[in-house]
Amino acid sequence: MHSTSPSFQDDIVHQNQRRTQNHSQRSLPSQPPSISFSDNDYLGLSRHPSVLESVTKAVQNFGTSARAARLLAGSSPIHRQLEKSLASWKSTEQALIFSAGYLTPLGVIPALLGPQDTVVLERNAHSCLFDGAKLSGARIRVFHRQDTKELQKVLTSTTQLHPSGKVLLVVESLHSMDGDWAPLLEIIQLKNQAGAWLLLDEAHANGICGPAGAGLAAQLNCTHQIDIQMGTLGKTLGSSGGFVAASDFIINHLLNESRTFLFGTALSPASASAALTSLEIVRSTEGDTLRQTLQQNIAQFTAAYPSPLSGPIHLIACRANSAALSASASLRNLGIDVPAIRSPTVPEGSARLRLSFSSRHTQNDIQTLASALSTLPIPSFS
């Protein structure tokens, strides 16, 4: 006797055809061109002699893995070295690291909200960020992510509404696929009159700006009004793994309810070990430079190909997603790579090219591009 019920193959067959038919079907690129404007590693460090130099002698020294998580297998000294590290250069007491960037809010909001509370995410946040505020139970609501006249309705309505409820207010400083900057300060005195907390991601923004590169917080003097500051290893940092920075008090709960740093296998000490010299490069004369040199490389493409946003992350609408798919495959035969970004990545009818910017490109790299993008059938910046 057969089931009457869909099978796990007509389903698959099925959501196969969809994505074909709205052009979201992904595959793995092959090897990509010469030129490439689609990572996130915006102080070349990734291939910086002393980082690659550094994860040699972890590997020589400790293994290729951490074996265990760190309440099993404990601690590397690179591990601790870089928490120290990390909580210094966020002005923080503690910091705690894990395994991936993206495991990190699904470990830190539900170790801090349950279904009686509220987490407030912007409407476009990252896919992590939603995943860790649905796995919490927390009730969600969203905000537009440059309207804080929504967000103080949004804050106002839960606190009336929930007022024994938790909240939990969660931004981006600088967006990753929007490519624009918070109003942090306003966000600050907003969440300050709800009693909410911040959880500021600063994944995009460490490295980039701020003294010593330590993110918008630290340029705009605000980090002491931040209760959790969180970020990545694996962007500007050159390595992998993400971490979280804040007082003694949330770390050590952290380290105790975090499911994501608990139970899962521990940052690799060679990936830890990068992220330490990287950071070791970020905070020096260096790291200067590298920022400088990133910014001129944005000025260059600016005054070739105008666009409203000022950091490394800029983008072209394209809308549809399959002129979005056209437009990159374009590029990619003129030897330059630059991604399709499409729904549901970014929500229907915004697709885009993405394009990020490094201290690494040259000033043909940015002429070539900008030359390239002018010859497409596709609208410049919106």
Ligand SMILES: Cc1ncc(COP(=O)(O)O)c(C=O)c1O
Given for the second form:
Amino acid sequence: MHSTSPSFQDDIVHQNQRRTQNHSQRSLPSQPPSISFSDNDYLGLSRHPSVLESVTKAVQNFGTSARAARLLAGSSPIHRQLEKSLASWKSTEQALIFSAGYLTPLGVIPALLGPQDTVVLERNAHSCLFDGAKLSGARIRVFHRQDTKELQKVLTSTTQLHPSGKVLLVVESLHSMDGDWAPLLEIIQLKNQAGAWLLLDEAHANGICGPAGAGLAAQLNCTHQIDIQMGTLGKTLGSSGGFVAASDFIINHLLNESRTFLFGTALSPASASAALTSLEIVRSTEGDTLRQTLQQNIAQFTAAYPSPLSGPIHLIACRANSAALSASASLRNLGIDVPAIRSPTVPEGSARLRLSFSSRHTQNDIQTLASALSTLPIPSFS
Ligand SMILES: Cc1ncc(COP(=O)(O)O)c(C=O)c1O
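Can you switch from the form predicted alone and show the form predicted in complex with the ligand instead?
Every component of the complex follows; first up is the chain already shown.
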């Protein structure tokens, strides 16, 4: 007897059709246009000569693969050096690297909490933070990241309803899709009042702000109040991978309990080496110069195209998926790569162009972008 439920094939074909109809179907881009405003290489380090040279040396010395998980044969001196350098940059006792930024909260959050606990997340948190929270089995409560009153209510009701459970608050310092900064000092005050822990994801802020580019917490001089600092190696650090930096006892626990750390092949030594060399540059006076150039590029853009945002991520609201797709395609025809960000990455009706700036852009690149945008039928922020 045949089942009445839809077949696998029918179901998948139907899902593809539905995405095509509402302009949310994705496909891999073909050859990218020459000027990219779509990557997260904010200081251009993925092509820095010293980073390239360090990768060649690492491959010669350690081969192309870590060959095993870290606790087996996969730990090289470069991994350990990188962790030491990350911990010193973040002013913590230790750091631990993961083979992808995405896999970092998927390992960390379930190692810290279980079904009796609560994760408090920003409503628009990155998928890896939501996925890590879901995997932990903990209760999930959400708040709007700029609304500290809402956060206070969520924290108060959580601690009243579940007084014996742990509470982990998870915040992105610079938001990946909205480009705004979290009100970190107020958030810290609230998490302290509630006795919660804070995991701060500085994926997009690392390298671009704070002394030695150490991020928003370093800029606001509150690093010591953050329980777990997280970042990726795949954005400003020009490599791939992720990390957390924290006290000895936390890292020792994560090293034993984080499944995405324990059970996968380690980051390749070449990637660890690229991140290590990038980090040395980020912390040097050359890093300061690159950050200044980035700021000048952002200032040049916002002078031509006013925006309330001050970081390297800028948005142009298009609302409908189809409008964002068509604006992105028009720019692509002019040789400019600006992605259309659509639902479900952002809420329905808030599709946008997401522009990311880098120190590597020339004045001419920014001018070309601003001129191209002015020809599109989309509103500017003013
Ligand atoms: C806020 C945030 N956290 C984590 C990640 C995951 O990092 P990765 O891309 O290095 O895997 C991203 C990626 O875009 C991100 O935006």
